[in-house]
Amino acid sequence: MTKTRREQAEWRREQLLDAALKVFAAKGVDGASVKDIAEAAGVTPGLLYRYFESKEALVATLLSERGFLPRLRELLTADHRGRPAVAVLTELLGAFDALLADNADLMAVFFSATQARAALAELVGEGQRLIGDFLAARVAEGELRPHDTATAARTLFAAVAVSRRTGSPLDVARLVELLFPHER
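What would the structure be for this chain alone in the form predicted alone?
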């Protein structure tokens, strides 16, 4: 079966993202060049630029499309009525930890993306805002005690990311219990 132009373009884009992920994981974002990525994908650098305007745009696309934000949005838009906040948070953090564990290459990109700091900060900030908004809603409903929801969201994500980065095991249920004791 012949692919349409749109299907071919999408296939090529995914091929470029796959190659970029492998090259970034091997060389780090700063150490990898567009030429390296193009060679790994078997294309010319010019073709890569037709899909992504810069290496930074490529990094941002990798992190936004293959990172945790799509899953986080999905989990937070699910109907959580009747589920305790600590159960939802434990599920969210468990999913984040699993994503990091299952995607070592993506985690390497995340931690080496100094050239794409603005995009990385935006993605991390959005994730923290989503969790902070969830926490704020649960505070407003009276389920959680009033607290600095932005700091709590940062702490939750940072603890999981650092744990995974350093290879130190983390019990996410225990982390949630530590931050939100007696709130079941």
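Now show me the form predicted together with the DNA, since the one above was the form predicted alone.
Here we give the lone chain, stripped of any partners or molecules.
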């Protein structure tokens, strides 16, 4: 049941990324030392440099490999036709909320890493665009009342994101009801 050399290396790499994510989230990228991360992984700082070129590179890898933009995209571009928009929207925002919850540590790193600002902006922009597209399509089909879909998308996105950041839970159904009252 021993691992092959290749597997062991892959496993260690992931373990280091896990440790880094946890430590970065807790102390901030600048506040966390390589030694902190190594200790969290039960390993020597030197070993880290066999897997990543630098602390900087470790952060970059974390943001690119562990980014949840792919999953967000997948979520928002699934085929929802045939089901009522309001129901879909509620479900969708709920899933988004859950996604953020699952990636709370990563979000913290996003906010902590100076160089992550661009990635964060990209994430937010893409998210808003995808939600906006969904709303526009439903308006075009006459299922939702005509409205400023771009602003609506931004508002919905923001509401979910901020509630995650500040800790107080958000009732997604109420949010949808607020913007689209009594809509079929």
